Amino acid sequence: MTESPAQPQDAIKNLYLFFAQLFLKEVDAPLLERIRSGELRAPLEEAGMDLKFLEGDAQAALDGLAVEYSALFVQPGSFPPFQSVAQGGRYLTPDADQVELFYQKYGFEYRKEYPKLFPDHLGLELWFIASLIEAEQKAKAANRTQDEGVYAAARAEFLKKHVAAWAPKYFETAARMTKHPFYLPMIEFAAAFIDSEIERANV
């Protein structure tokens, strides 16, 4: 069957929004199902994922990763995935202002969801990547090329502006930072992903 012009599209969709929910929050049980037995596995096996230490007890995996979670991105001593942070060594630089304008300029509503999280949060920057996406198949499938158009350039002015100037070190120094044989080949995946978004964006 020949693969639809969509499909691949779809595929990068679907990878920003999986790794926007990882950073976002704790795996879950659903999450988890995936991961273990649904459609995910395939494909993070392909990747190079051992995923055989989720197997057993579902519970007992949940509450391995939440720790390693916690450990990663939200205690004391931890590299929390924020630009701000990242960047200038406080929440709440300049930078999240900017991020909260191309938000609020491209409807992006995150706040129902994550009432508490900043801007710059980095899942809330790759679940906005997939929010243009998801806009830009939408103006193609109602042949709006000029609004198809706006918001491709916007996915690659934000990756530019934001995503680039600070993914990529965040990466390695989360990567340093576990030794967990989900947390660090999925970081991993996620970095090679996001450099080669970069580079598709000629950014």
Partner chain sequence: MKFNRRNFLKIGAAAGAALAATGKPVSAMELSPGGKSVNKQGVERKKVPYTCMTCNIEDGGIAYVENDRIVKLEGNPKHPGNRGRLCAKGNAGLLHVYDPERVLYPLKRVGKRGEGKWKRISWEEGLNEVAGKIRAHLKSGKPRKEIAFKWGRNRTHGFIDRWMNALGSPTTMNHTSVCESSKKMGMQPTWGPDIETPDFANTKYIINFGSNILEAAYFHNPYAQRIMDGVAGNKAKMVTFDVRLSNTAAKSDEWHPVFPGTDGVVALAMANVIMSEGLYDAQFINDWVNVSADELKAHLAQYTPEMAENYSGVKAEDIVRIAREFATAKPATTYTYRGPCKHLYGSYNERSAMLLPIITGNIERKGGYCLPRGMGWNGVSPSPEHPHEHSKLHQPDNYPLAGHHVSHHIAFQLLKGEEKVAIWMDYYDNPAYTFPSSHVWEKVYQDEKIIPYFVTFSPIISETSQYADIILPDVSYLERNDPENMPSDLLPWISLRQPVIKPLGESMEFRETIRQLALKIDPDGSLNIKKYFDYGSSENYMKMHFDGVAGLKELGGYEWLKKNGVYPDYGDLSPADYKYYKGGKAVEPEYGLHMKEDANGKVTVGGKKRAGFGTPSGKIEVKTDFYGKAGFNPMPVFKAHPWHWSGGKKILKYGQMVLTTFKWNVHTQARTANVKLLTEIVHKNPAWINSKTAAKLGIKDNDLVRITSGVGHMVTRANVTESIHPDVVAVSTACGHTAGGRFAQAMNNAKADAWARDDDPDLKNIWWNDKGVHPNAIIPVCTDPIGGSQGWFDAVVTVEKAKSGDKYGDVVASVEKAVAFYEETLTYNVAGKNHKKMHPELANAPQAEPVKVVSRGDYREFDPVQLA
Second form
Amino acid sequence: MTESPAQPQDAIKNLYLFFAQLFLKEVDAPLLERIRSGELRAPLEEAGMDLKFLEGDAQAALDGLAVEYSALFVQPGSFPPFQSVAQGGRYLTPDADQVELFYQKYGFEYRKEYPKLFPDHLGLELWFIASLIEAEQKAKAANRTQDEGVYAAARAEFLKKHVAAWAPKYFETAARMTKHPFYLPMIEFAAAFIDSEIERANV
Amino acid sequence: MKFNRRNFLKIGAAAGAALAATGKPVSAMELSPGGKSVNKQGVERKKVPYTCMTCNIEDGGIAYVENDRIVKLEGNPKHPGNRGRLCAKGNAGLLHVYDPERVLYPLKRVGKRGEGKWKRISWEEGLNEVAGKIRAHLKSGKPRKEIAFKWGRNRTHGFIDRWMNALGSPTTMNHTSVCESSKKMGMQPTWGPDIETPDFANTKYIINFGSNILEAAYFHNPYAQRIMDGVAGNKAKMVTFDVRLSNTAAKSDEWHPVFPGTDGVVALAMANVIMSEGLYDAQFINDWVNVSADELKAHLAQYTPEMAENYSGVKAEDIVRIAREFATAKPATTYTYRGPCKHLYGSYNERSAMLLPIITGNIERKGGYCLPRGMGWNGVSPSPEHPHEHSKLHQPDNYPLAGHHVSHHIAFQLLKGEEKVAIWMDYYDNPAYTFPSSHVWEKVYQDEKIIPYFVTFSPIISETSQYADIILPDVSYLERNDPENMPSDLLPWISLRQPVIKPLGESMEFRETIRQLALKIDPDGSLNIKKYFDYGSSENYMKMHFDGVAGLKELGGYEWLKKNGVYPDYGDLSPADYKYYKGGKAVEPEYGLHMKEDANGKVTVGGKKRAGFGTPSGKIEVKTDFYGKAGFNPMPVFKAHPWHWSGGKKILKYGQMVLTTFKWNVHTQARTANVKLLTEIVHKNPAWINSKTAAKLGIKDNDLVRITSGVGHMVTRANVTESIHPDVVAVSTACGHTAGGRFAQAMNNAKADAWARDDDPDLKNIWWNDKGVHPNAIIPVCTDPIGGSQGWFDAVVTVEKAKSGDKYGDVVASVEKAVAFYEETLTYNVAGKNHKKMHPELANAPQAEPVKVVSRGDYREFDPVQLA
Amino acid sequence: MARNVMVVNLERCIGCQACTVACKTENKVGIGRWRTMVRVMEKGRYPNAKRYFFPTLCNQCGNCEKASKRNGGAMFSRRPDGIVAFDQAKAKKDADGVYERAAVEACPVEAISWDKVSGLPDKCDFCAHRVDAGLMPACVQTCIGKARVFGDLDDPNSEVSQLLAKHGVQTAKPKEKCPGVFYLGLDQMFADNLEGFKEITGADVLSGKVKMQQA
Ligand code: SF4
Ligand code: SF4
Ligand code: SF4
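Please could you give me the other form, the form predicted in complex with the partner chain, since above is the form predicted alone?
Zooming out: every chain and molecule, the one shown earlier first.
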């Protein structure tokens, strides 16, 4: 694969969005199709995932995924993927304000749509980074070099200040909680990806 | 799996379009770098008054809010009940809100019942499903009573009744029989209200029969303050009769350990002493009691101090001395909330204890035993009528006086198929943990034939809600609306519970959930349901309650209440004497309510008609027709428990004791267990065993012991102590959870792998690994045939050193054996074979007339005047 | 100059632990450590068993400050109003925490506990932030039994001065020269059981015989 400068940037952004979606919400029907028969299947299998268990009745597959999603991220006894919970043991600690302030500082807001979430949800933090990448790309396209640098710096700062502070440890714990053939590799995958991103931000 | 940059990029590239389905949760507002900076710091700390509900006392609080976050709870100094102070539970209340083990989204069961497999669903889906089921049932023509609603704590003040009445189902089930119903049924026929408000602060003498008021019960925080004002400030004497040295007993001048269930005979003997020695208030009895002093003397003569000593173990000379002290130390009061009534025939015990303040004329006096003061608000109209169908789950047969129902029988009635259920709704309730023979409830909840569809509004997954088919999560008490009042002081008040912050996540206030359900069930109004729920919002509902209240209306009604939390404003609280001052003068309560002139009064005293008491005669009915007509003794009497006594002889065998439970000052029955600051203080519940008894049985402190009842056994540790009656073993409630959360279940870091959570830094600091053992499964049903209360403190158990193979925490309980106890307890009801045996004195009494209980579905539903 | 002290009237303490929890929510004290706690002790044989409640907290004696300073630490300092304040930011960290450990060990009433999250000592400071804002300490504010009384000993009309003038008082440790916490009604039997309890009179405190040391 030849990496033109724009392509990896897009791919990284899309990966953030992909994980954001995975953590924000249960897998829905279109995503399931893309994973089990669409364009995601080949690269996921190439990375070593066995997706056969998702074949067959779509509703059953979706329910199975939803149950695991709930057990991991939603119901009592799960580990809700919020920075506040991971760092403070409860919902909505001042960490959540800090994250929201960060969003606002760069002109983003969390639209409180379904599912209603606190700002420091893992999925939102990842989505925010993707949004920063997109903003950076737009600035670049419009030749706003200074803005481009600000967004890039913001991304590195957010990664270091927030994501790095809790996500790696969160993934580690979450991975211990599940043996699920989809969520366990996905968590490991996300962990590896975020680790590499943090590393890149640190150089 | 192998991940590398190449994989990332490939999957990333493929993932490109995966996002359309989700909608954009983060969107660009403004794209100039630096944007605007919103400083959330420096925002002023907001004050929001609220009404506490970590327990059922409804104290006033002020929440301090920063950045929409509750940072501290304190008492509301304007609230005359708690006067600015919160108890330990109230102080820890904010932990309920931010608990990560709270349910924030509707959940639908996926696996088998109780398997713990859930999926998150949208409110739309959840509401549609539940509304669809209810609508289909209503349309099917099947009996409406198959729609069942069980609550454990209902502070909605009529809203659940509105819901169930609108649905046309009489199957509303409460929890009162595991609490104070027999106390209510002792009091209501006697003087009208179901509760008393003793003036502890101004009293000189308190006889406390089995109340642990300094730790729990109605009204812990307010009354503890007043008792300390009375005892420390006013130098009142306090004498406590209790099987255990509770903290209340510990703060008393005298603690008299009594054999369980015998405080009633102690009270009767004291009354006998007071009457026979002429220490009674002849004028008061003459004016205000429906039996004469001579009749009372004659009736009480059978209860000699020696007889009371035989049963209670309290020395006759102490009984005589305390009776004299009480009768002469005016003003004086008793308190019973709520030990004596929690036995077979607990209603008689309550009536017996009431005699003491009555015959000494301490009723409605400063420093005495006063009527509850109340204040109300307006009803919301239109209001649906109570359905005419009858449900035995709401009110079982043969408990004619159980005006607060017999909720702990319901699981057994369902097992026996007495009524059918189609849809079961569960609200603020955890019978699979808090009810006697709790394992029977578990069995019922698991059985989809008995409960085909189970909806819960619980915001936690508890021992009960874990069996639900769908969870529509309610909010915490700091995110909801309710009108409140309680007679926790002689100055009456009403208060508002209002959301201090917006509900977290997608949790929804129960009141709002029901409104939305109702509108979905009956969108066009054709089912006659919609009109009762067309009020717009919970706020509007509160407005309708409060806006028109006389006095409050002039101040600004609901809006004023929102700002102040409680009405009326009695003035400024003085830190010196904790009284309210207005214009330099202390605000004092009114006394002698019964003496108020009233043209409609039934009683004439001093040539004037008086307000009197809420009884058919307007007097205090020491002799009550309600009891008489229903086949019970109309006078206060003592019935020795046949499990404990035969012919006046104790029949406990070697190793046998009476099992008693108790509450701690830092816990409620079930909901506080996951509040770490409270569970840190009390998390285990070893069995209290008297040191002499323990020595006899070869049990040492901290030994593993097996406690066996007729239902099953539990294995716990012994707390060998001097602080308990030798015939009693005490195991507290609030511990030994099998659901409810990490702190409730002592899931500390060592167990993190099983629990797989290590988020809360405090999890590393859980310094205990003992979560206690819950006793309720092995406690048999034992029902007061009068008031319908569970006799929590009656079970006979055998205590022994643990057997080989016994593990700490074992609880083994048989459903069959629990059912056998249920069948046995039915034999004590008016139609049962033991009723006559227990009432030989009524052999010649006229045949009991059938009495119909008037049920209005409200928690204060027994109205003796209406019964008449 | 104000001299802030707390008087704990044991006759009024019901062991309800409202203070314990209020202190924790006010000062964000995690579990496993305490700025104040109410100790519960039992004594006597059935049926004459007795139970005692004994709220304990930092006595503001200043021993920690001295010990910490001797060892080169700087996080404790006595304020002019008598409160022994501390500043975790000024804690001198070293590998084994020797500086502040000395302070912990110097406390005669074991009132300093380690904050496991910050890795630093923590103790009652009479809720200095509240006192500075004109508020009662959190534990006093919520005290159900009205057992805890707080105020200025230099003001003869304050409730604490009145109480100390009227009653015999005791401190948790007799040798401390500058106590900020006094007990009323510490039962003599009970005192005997707790090594070191001794009665001093309120008059001693008020007359200045027991003096507060200024740092
Ligand atoms: S006693 Fe405690 S929990 Fe109950 S209402 Fe009062 S403060 Fe709240
Ligand atoms: S004064 Fe403040 S810091 Fe000290 S024990 Fe009381 S609440 Fe805690
Ligand atoms: S709040 Fe007051 S009465 Fe309750 S334990 Fe603390 S000091 Fe004692």
